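Just the one chain here, the form predicted on its own, laid out as structure tokens.
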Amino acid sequence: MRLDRYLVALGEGSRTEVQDRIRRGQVCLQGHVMTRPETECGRNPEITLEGRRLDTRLIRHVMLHKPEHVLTAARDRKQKTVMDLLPGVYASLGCMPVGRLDRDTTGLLLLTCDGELNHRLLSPRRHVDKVYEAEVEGTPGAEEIRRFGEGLFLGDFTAAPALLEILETGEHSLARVTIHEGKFHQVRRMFEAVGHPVRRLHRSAFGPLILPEDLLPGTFRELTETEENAVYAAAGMERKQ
């Protein structure tokens, strides 16, 4: 890649700014001053930028705790999205949410700039669990269970088995489910199905990963190489370095 759209693409300006810092030798690339644009850069360069390093990583993967009231989108002119809680950099690597969570829905959201990846685990054919912690109305039991594990028709598709696991019963109870489809509101509308409205929903896991405690809600982290790791298994994929 070019020097200019490696910097362009790390976030630090505009296609002119950056030629321009180029110019006036302000860009160092393995330890060398650079004064052309269009030097390639090769691969995992090394490059300053007015002495100081930048992180050249092209592929990077988060994993954000969405909170209440955000979408789940790249940009929104009214609302705020899931990448105003990130820095801007991974804006500019074309880091995406990989599927989504309603806008009152919390908890482990994965972003990705490998898009092969973010298409893979999304896959029906993958079966990467999503696990989910749902406060409901009311008391479900065995039934719901059972139809849970059925298989639910919730009017234009019919959702895919899922293991329901009741964890609190009372006025208002909390129950976990694993799915590995993503359909549009799909939790609610299950529990909406069976009679058991949901009141709060909170994702806890996705595929290998799981939310850490320490992970407050509006933060994020990048993956640990264990998570990566576990991550492509999960997409069938090796790991892109």
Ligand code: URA
Second form
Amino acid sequence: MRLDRYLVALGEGSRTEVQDRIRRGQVCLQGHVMTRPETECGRNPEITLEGRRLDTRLIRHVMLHKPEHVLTAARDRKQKTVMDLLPGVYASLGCMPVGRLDRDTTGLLLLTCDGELNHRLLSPRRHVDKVYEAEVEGTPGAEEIRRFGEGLFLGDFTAAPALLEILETGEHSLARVTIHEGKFHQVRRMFEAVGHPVRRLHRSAFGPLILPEDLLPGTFRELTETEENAVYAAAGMERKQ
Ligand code: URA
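Alongside the form predicted on its own that was just displayed, please also present the structure of the form predicted together with ligand URA.
Let's see the whole complex now, leading with the same chain.
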């Protein structure tokens, strides 16, 4: 990739701004000042901007603890989106949410700059498990566990068999459900269909990723190497970079 494009991708300014900085001798590539914006960078380049060493990784993966009242969207003119919770470099690099959580759903959301990985993790053929904890009205029992396990008819489609576990019972119960699809409002619709509407929904795991307890709502971190490897394996792909 050209040096000017690389700097734009890293969120260091507009094309004109970075070209100007390169021409003024503010940018070093592999330790040498480069004044031509079209200089090719090669793979994993070492770039400094006015002496500041840049993180030049183009492919990054982020685990976000999505809070309530935030949209899973790249941008929205009125409402806060998950991209607003991350530094701008992730948007510049083209990081996108893998699937979506409803505005009121909390929990683990993966974002990645790798479009193919994103696509494959969402493919129904890959059967990537998603685990949700749901606070529901009333107490689901053996009948609901059976119906979830058989695959529920939801009007326009039949949900694939899902594992339902009841964790706490009462006027409002706590249930854990494991699904491998990701249809719009799927978990809410499944509980609605068996007469136990969802009051709160939280995703605690996505494929091999488990939301760490110390990752507070609204905060994020990049995946560890082990997590990255596990996510690529779940997608049936070789890890990039
Ligand atoms: N199912 C839902 O109903 N909502 C979510 O946010 C995720 C899964």
